[in-house]
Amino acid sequence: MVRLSVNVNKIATLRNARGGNMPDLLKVVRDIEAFGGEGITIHPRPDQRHIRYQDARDLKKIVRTELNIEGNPIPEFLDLVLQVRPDQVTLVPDAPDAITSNAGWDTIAHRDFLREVIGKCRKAGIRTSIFVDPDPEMIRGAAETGTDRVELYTEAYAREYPTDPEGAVKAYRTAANIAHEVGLGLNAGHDLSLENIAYFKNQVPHLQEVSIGHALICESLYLGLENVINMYKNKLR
């Protein structure tokens, strides 16, 4: 079964919009991890406009399954994942004033930064991953850098599913299987949802986690937050 690792960067921006503590982020990850949720997704951004770097910090002591802390390695996400150490880190390239993360690492360009930045997450214990495009050429790039896994950007994949489920899916089954050849982990996530989760599942091969947020939170306004996180374990077995 593909792990369910659930992002709840939403939570944190509904919480700060009236400045207060509601809803409790604490709380939320409490209950997702009562519903059967396997992981905890959190992606602090420099501005803090929704999971703050103290968040981090204050979850670290609750969360009971994984907590996977994603973000661009700029000094002080790498303090804070160097003090925090979750279970895994996701290496983002996005760009401070970016809205959600739009592309994956150009790691053959970035080899010799990410295989230092890697190394000081390995040596604390922190599993590695890295974001990346579904293109063979960064998947067998990122094998150079030390990572333990890739996460595959399926945001292409979305967009396309609608219409041509096959077309979509083609290149994330071929990155797959690279990855699995060069030694990789695989992971997944942007942009997938109840309706899409189970055609890839079922398609890529060898995932082992996917990390769901937007999609996730909104379909819990309509359905409840314990309904879906047990509809997407449905579709993940």
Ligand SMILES: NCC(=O)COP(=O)(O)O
Contents of the next structure:
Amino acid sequence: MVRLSVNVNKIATLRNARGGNMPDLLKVVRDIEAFGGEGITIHPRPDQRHIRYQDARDLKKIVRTELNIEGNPIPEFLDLVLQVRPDQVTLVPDAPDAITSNAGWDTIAHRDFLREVIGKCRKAGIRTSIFVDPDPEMIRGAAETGTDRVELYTEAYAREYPTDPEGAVKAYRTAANIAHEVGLGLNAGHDLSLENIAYFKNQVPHLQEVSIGHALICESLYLGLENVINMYKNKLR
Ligand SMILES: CC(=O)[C@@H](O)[C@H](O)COP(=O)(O)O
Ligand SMILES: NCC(=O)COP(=O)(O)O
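The form predicted in complex with the ligand, contrasted with the form predicted on its own above:
Full complex below, order starting with the chain above.
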């Protein structure tokens, strides 16, 4: 079964909107795990617009499933990750002012930098993943960095799925097979939803984990968090 890691950035967005602690992020995370969530993903951005660095420290103490911290490995991010030691770190090449993640790594141009960062994380006992487009050369380049896994950036799939499901997924199927051939574990995420997740899961081999946040939280406004988590898990079986 493909593991569901729930990205809780948008819980922190709502919390920060009033400057208080409602919704209580730690309570929501405990409930997500009680409802069947199999991991918690956070993406502390440099401006800490939603997830704050302190949230990462606090969540490390309470997460019982797996904690995945995503972000651009700027020095303060890497320091946080090496301090917190999550189960997994996912390296994302976001610009500081990016409204959301919008590209995968150029694993060839940044091979030496990624090797250095990944080496430090793996030495600290943290499983590593790097955010990549479904580009065969980028997947092969990722294998040269020493990373444990890659995370396929699924925005293009989600955008094209409604009009051309097979056209949307074929690059990801190819990328997944190449990742498997070169010995990489496989995650996926960004803009996945109740509408598009089952087709992706059924068409993309070797998938170990999906991290889903924005759509899941929005769907939960109508259908309820516990119900939505179990709807995703049923589609991921
Ligand atoms: C790497 C990735 O796709 C997610 O972390 C996504 O960027 C969520 O970030 P926001 O919640 O800030 O959009
Ligand atoms: N890595 C993807 C993630 O954590 C959540 O992305 P999204 O579902 O908020 O687009």
